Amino acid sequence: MLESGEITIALPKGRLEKSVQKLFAACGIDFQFEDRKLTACSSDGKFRFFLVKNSDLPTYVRHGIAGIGICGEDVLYESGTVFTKVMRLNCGQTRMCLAGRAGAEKPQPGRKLKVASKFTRFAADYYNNLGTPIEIIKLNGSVELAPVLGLTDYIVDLVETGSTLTANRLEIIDVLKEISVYMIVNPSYYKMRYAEIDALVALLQGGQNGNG
């Protein structure tokens, strides 16, 4: 059983939101974000949830506004902050990919790679570790337009189904990393409430594996 007192959890807006809410509901933790509200409490009063922009989620957890957060490895890596990972979720998996115009060749070793991406830290570190020189143009949205309009030859972006790439006559050239979703915890928060958090993780893992 979880102890009394609210556990604060930040959830990302968008594709993960409903999947995470479904998992919690399967474990008996029900909550709803009503109207345009960005906070919600579970029906049992033990949890308070915050709905935040995906890229902002690590900031809320780092500063202790939310003790727990759920987000992908891509966001965690870009944040540059180390968190305690307490659980890997079975939803939201995707791939970080290098993509370009259909039929484009894989970049040649030693040739400078010019890419558009919002994942600038990930892309830079990945290719620098390979010894591949890289120039990155940061874009925060519609990166698929970059090779279509000739801004760059390639993009580094998350790919889930690939339908947006196909619609813009682009294709995956290389898969850089399989991206998973994790439950993370502020280290100080975990020290104070580890028993409750461990109990929550056990509950969710049971629900995720069909034992809830």
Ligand code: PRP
Given for the second form:
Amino acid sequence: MLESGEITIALPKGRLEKSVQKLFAACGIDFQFEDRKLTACSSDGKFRFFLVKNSDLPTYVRHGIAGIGICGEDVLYESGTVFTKVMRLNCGQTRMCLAGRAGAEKPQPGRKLKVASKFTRFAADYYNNLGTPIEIIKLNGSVELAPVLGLTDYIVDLVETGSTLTANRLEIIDVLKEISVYMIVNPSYYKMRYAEIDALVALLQGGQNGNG
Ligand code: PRP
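Can you give me the structure for the form predicted in complex with the ligand, which would complement the form predicted on its own we have just seen?
First the chain shown before, then all remaining chains and molecules of the complex.
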């Protein structure tokens, strides 16, 4: 039996929120989160949006609470779940980087790399694949403080504008991966609503290519 009702979409709180909302609006899908309210319906009643913490977004999609989600590859990778990606967005591109104090000694080959990161899975897999021994200290935010305060010499973190690094006198040592933002779907939900989801993807793709 086909599911009906609004298409459910989880959006990440924070930096991406406004650019994603703008893309939907450019495609004629308008919605507003009222003050502190975390759910909103589109004015045409076809879509229901949930505003979730970035790192929780894969959980909502995995459980099918949201059929669709918009999420960076960084968070998707950390979640450990492989999702079906139906669209790459043109906004929110960042780089996963190894960074340290400006002028600091570069990591020495064969020596254990001690890093602070929110992205522990990414950092562990990346350096394990290179055969570089690594010790990771997990932090949940303001990761740039770690080398400033001497917790670790290095961090693995996202760099977007680079202004947080610069303000804290840190610099990029290595770019580990370019990170993009994707629209992901719950596979069961996609089976039930593929026609509507494909139509939404086509609409948004047109919108971000300037044909919206
Ligand atoms: C992210 C990231 C960096 C910062 C980079 O943190 O972890 O700290 O943005 O952005 P920039 O290159 O434009 O300065 P976020 O703002 O999500 O906050 P957090 O420190 O609480 O994780």
